[in-house]
Partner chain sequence: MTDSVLDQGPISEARQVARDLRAAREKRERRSRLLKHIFLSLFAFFMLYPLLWMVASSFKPDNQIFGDLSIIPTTFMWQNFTEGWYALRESFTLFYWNSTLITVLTVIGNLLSCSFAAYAFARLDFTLKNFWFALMMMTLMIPYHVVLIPQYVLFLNLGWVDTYLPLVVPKFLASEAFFIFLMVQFFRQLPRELDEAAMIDGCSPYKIYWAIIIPLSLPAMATAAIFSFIWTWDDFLAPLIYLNDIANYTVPLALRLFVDAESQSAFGQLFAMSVLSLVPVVVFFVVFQRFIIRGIAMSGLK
Amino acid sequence: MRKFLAKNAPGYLFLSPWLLGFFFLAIGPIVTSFYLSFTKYDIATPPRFIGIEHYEYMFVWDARFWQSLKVTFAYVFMSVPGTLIFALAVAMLLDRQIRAIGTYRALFYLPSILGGSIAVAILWRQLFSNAGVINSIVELVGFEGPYWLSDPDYSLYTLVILAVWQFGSPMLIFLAGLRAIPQELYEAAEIDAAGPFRKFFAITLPMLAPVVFFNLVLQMIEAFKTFNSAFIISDGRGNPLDSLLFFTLYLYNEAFSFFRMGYASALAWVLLAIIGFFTAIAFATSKYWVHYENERG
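Chain shown above in sequence, structure on its own - the form predicted in complex with the partner chain:
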């Protein structure tokens, strides 16, 4: 017993803040949230158990739920590939030993570090307003710009562009990945007279697969959780006509504008399930397209 204590005491002592946090702020709330999703709860009165009614309503009747899914998925499937393609293209340009690489790297990364702020969301609102900078540029080229923020057919693009603008952090991860590719592979390919496309698809992309995978999972989870910019650009409600009703925004409004805590908890669990599902798919399929260099066979 003394020995057991001596072995475990320091470890658990150092771990104790995390353990407290884990039980009271993570696993406890997760379980509670699951329970609340089966109740009607408005905070003022105690939760009342109603079974799966919320889930039934959500999937069968709630058009706004489906709309919010549509908006979020459209956003994720446009912004994540866009961001990754930009990130990889710029990383490859920067990879060769060029002068001032540090400066370029910092400049391209700057939008990533500022992009999530409220100030940049405010800026975006003005850039894309009817007589704003973007439309002035579009007019200079000779076209007439759309009503980016009030036309539901265009509003989501403003947020996709904002996301792609922040390609800097996956770019840095790609740069680290590109550095790790042995140069001899390219030299060998050159001797075999491989062109730039062949080199990209036969060497760069396969060697970079683990990094692509890592970036993909990270960016996807981030994209599903988008909130700040959507909140500011859509007046906090998903305007115009629910075309910016991001899932997180719908959840926030159900919980803190209408105090439908039970229903919002059910929404939160759907979000968790979606993120879990996509992460699991990424991991499950990774063995078919991600090969690690030191792997045998």
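Alt. form predicted alone, vs. the form predicted in complex with the partner chain above:
Shown below: the chain alone.
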């Protein structure tokens, strides 16, 4: 035990702020929300235990629950690959030594600093309004722009574009991974007359697999938790016609618009289970395509 503590003490010391916050601030609300998910509770009256009625209603009768899942899954499966592909493409463009490259990297990272703010969501809503800048540009080239925010066939794409625009964080992580790839591998590939695509799929992508996996898990979790942009652009209700009814937005409305705290707690635990399920799938399948340096050696 003493050897274990001596070996791991520095790690636990650095983890101590998070551990203190978790045990003294987070674990209580987590346990309470689990209990409330089995009760009928509206804040004004004491919680009344009702067993699994919330979960039964959710999966059997609640059509808006299934709509929120449909919207959220569509968003995740479009925004996560789009963000990773775009971030990797930009990182490869910035992985070179040119004048003022640091400035370019900072500018490309800027959307990630601003992207989660309320102000940017409001700006995004103005850009994609019927008479906004995006439709004005589309009209300049001779086409009629769609009703991005009022047409349920297009509304979700505005949030997907916003998510892809916030590519700065995965881009920096990809850039660090690219800088760690030995240049000798590319030199050897050039001697063998390998072209750019061959070098990308034979060297860059396999060497970046751990970084791709890391970014994939982080972006997937963040996509499932998307709330601010959906709340602002849909006026907090998931409009039009529930096409922007994200799971988190539905949970928020159940809790703070209708004060169904018990049902909202059940929704929160379902969201946790969904995120855990897809994260577990990512880890289970990673052994088939993610290979680390010590494994190669």
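These numbers come from a predicted model, not from an experiment. Numbering follows the first chain given and starts at 1. In this text, rigid core is short for the largest set of C-alphas that superpose within 1.5 Å between two forms.
- After superposition on the rigid core, displacement of the C-alpha of Gly21 between these two forms amounts to 2 Å or more.
- Core-superposed comparison between these two forms: the CA of Gly11 exceeds or equals a 2 Å shift.
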